[in-house]
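First, one chain by itself in structure tokens, the form predicted on its own.
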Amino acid sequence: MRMDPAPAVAVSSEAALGPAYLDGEFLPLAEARVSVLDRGFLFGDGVYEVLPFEQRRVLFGAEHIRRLERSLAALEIQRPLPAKDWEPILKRLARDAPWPGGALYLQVTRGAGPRLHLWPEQMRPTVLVMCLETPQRDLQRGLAVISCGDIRWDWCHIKAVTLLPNVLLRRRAARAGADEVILTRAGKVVEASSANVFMVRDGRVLTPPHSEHMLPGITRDLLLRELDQAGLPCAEQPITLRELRAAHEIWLTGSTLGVAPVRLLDGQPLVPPETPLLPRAQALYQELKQRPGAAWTADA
């Protein structure tokens, strides 16, 4: 069985691109310019975050900035701003975005300099934040996914901009009529190309444990905590592809995806139990987003 991949979101006009922030200046995204000597362009030498916003509320900003700073430290990129200075930038962009909900793409590269593998000791990072319109998905219908061996590098716990393997993997999924690809190493599930993986078997929720081969997802970690606090049996443990294929439920989680069900794995439909856990998990995540402190609210 095939499912046509969801169409890309069309941008109807330049104005729909929305505002951006580049190296200390707010400006229309269409006017943003970066040097061709920037190491992000030449080497993919940078890190990024994608922060969702809903009703102009930037969700889980503190968690995303903490992960950004871990990625910067891991790649020895100079910290461009104190952690507290990101909040007003992101709030302003969410306020001025063409849509009340979407995502903020934040990228920090090592900066511009000579095209040498060994970078100079003192470099000024390039900082870009822009608004993204997120695609609308029919999450009630569920996602079709395929499985594939992981072809990415060994430091996937760093949210680096070097995403060519992810791009090629997603293209492979699209050619198979699927929405996503679940990656495996030595027969064990790692994550999807842009999401984390959960499975439910006999009423127990499982997800692969943190490792250098997977990104510690913000949504993944928050959902796992909420499930545990709600008293639902859950654990982080290795999952084989065979076990995933025998699951009663499979979910993908991500900052712009939320908690999404999988309906097809490698062309085989999943038959959910009479009382699936997905609605409970989705409700817990929605409740979490409304709690005080969960969001940075854009100034009027």
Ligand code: PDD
Contents of the next structure:
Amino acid sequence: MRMDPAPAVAVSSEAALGPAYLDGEFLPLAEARVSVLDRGFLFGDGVYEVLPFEQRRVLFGAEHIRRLERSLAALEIQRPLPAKDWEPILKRLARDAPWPGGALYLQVTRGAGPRLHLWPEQMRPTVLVMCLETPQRDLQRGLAVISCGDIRWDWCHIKAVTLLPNVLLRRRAARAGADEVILTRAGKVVEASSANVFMVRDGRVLTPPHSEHMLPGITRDLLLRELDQAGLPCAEQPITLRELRAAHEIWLTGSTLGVAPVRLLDGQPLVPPETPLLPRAQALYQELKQRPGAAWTADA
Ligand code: PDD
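The structure above corresponds to the form predicted on its own; please give the structure of the form predicted together with the named molecule next.
The complete assembly is shown below, putting the previous chain first.
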């Protein structure tokens, strides 16, 4: 059943490619080439990060690089660069990107080698960083989401490039006229296909606790800290789908989404309270982005 003829997120088909970084070299993305024997291509054997940039400021770089290093370690992929070497690469791409704001996509795969399940001990990781245009959005009217069972693996805390279940779930949402899916395991809310989930009930903000079944979102973790420091009642606790259906507000968070409201869950409109907490949460997140130290800024 179609619920909504026009999903809120529209992607431009003519995105400019922009500059890129591949294995130590800056070059136009259109000229970047990797081997067909790369394990990222053959096995989805790699990890990634998506870092937002605004006015050419790369946001929360330290947090993203820390998570990248955790993902690399979890998959036993060699660290291609010392942590401090990412900053100048990301700053330069944000400076030279075709748009003043967007996202930087950073991917590290295990590298190229014989097509064997068991990888050879010594592999040279492949590193790609490119600019992404952030899709045009009308987030004010809110997102339509559908709930469905989580069909992904058990290590969703690792930001692996192996996203086939996520893209199929997103397709399922689109077919239903929705923007996103909210995934559940054993009746408990986990996250969306590319975002974390918050709900508000009776003035309390709740979000599921960290587990191996969800990505520890940078936006989620920072927002939760800001809400707590601002004195808003908030907690990490398991949320059932039943409880989610009774929510006054549902928000999705992510690096390219920010803090976005949900307006329809499985076709049912949410009825926000007279004074929703969303504007407060969005303002706290906006302020955080402006804070000194939140961003890496390219030298002119
Ligand atoms: N996705 N959960 C999943 C499964 C995600 O893929 C993402 C981000 C998030 C939010 O995490 P963060 O706040 O760190 O962006 C949660 C990125 C943007 C993507 O795959 O494009």
